[in-house]
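For reference, the chain that follows is the form predicted on its own, supplied as structure tokens.
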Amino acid sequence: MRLVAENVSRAFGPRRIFGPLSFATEPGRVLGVAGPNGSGKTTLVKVLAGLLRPSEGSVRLEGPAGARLSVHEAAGAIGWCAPDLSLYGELTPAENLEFFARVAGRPRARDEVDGRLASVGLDPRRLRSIRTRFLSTGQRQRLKLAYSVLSDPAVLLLDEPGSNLDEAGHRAVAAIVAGQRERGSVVLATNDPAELALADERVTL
């Protein structure tokens, strides 16, 4: 499946972020989105993800027969990991994973909520009881990653990352972005040469 972008193109009021801009996703290849602070990669990624309306283009996706659907007719083949993710403060994280999969209709059962936090370098066990909102940033960043594929997208968006992880934690994003590869695609926005080095080809902002 790939994720097509024509000419998209998003302004507030009469000021224009990005574009218009024009690239399409491959399976088994990262995209690398970069440009300084305030060029609008994480607009431009709230776009890919049907978050927010382009104001000028597309996004759709493409199905192995062409078959084009938006990205609202497909939002379970998009998994998303972005800074401004809200997760369940008064829930655990295995309560937080199992509450997204019910409602994307791909109940999980314990056992794969546990492989996927452990996946990310989170305990289920010690983290059994502790409710999420007693996290710290970077344990709420892991969780997150978990959650972005949580329904083995065919299409990965990663915005930032690598936010306030430690060494382990970027070591967790690679194997993401790794895993990824093997079903489907990525688009990783960034300013971490590291995290761009993972990327097969840009797009600056």
The other form holds:
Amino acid sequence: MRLVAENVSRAFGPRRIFGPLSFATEPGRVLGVAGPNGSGKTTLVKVLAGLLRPSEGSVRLEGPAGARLSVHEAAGAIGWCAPDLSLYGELTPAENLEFFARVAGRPRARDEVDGRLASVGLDPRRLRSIRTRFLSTGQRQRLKLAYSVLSDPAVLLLDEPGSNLDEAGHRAVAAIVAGQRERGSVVLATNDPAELALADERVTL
Amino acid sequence: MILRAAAAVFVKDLRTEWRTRVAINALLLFAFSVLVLVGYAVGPTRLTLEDRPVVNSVLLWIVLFFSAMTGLSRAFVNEEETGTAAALRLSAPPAAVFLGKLLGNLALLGVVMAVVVPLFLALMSFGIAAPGLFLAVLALGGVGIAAASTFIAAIVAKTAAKGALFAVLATPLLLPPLVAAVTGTQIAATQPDLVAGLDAVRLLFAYDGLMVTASFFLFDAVWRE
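I would like to compare: after the form predicted on its own, may I see the structure of the form predicted together with the partner chain?
Now the full complex is given, and it begins with the chain already shown.
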């Protein structure tokens, strides 16, 4: 499945944040989005996720047979991890993942959820009774990464995925990007040169 | 799938509420304060027998209405304030979110009613001649308040002046069912005949049907940006 952006731009009032931009993600490929602070990377990712409407242009998903879907019609096809993302502080990490899997119509067994937590370096046994709001910032970032690939999305949108992560956390990001290449595409918005090096092509804002 | 997702939203909200008890404490504290104030200022003995059904019916629904205003707007405000709304938008179908939140508000209002109504009846010596009609009016009135509050909460959640806007939007929308609920309660207090209150029950039933259906279909536009 491809994520296609055509002449997309976004403005808040009279201030244009980015665009117009046109690009498409291809299965197995990583598209890097680079640009200085305030250039609109986070806004672009939100527009691609369908969380913000573009001021102009359109974003759509295209299936293998040319089927076109708006991003709203393709629930679960897009994974998202960003600094703005928050998970439920009063639920434990496993409860958070179980909840989001259930509402997306893809319930996960506890063992599978534990496996997802372990894949981002979180110890499911140690965190079984700890609410998310008591996790460290780095642990919460790892949980967000686990959430982003929970529905095995066709397109994974990562906005500053390595923020607040230690060395092992950065390796987990690289592993997630590598895993996503096998099932779809990645849009990676970051200022970190090491993360940008994972990209096959770049859009600079 | 929608019903399963709605149940998941409902269970998540219940679990979160159980662990924080923010909304239920606010609702019950408000309801209890007003109840004590009404009992102290008006009480059962300061009203003539003739006035009791009218005044008590109005007072009961005023307590329930303002309690709802206090707590039910939290349904979506919490999601926006804590930043979890984006993840919910991305993962859950809008219809499931609305139904789950509506169920949560119904449960919250149900708990408040279960505490406030018996206390009010005892405190004000408010006798009910037709308990069946009274329960029907309470249930249908509660559904109307919860449905309208849930939908309005979604509208105001992203705005700056949430509380003020919630009251401004909710008041005109909730006046028709409140008038019917007050009338129905008054009839239930004075006439043992169920049929006498059928008009109020019909009006509440129609309002609930209209409000739930309209909210269900309009919610998608409100929930997305």
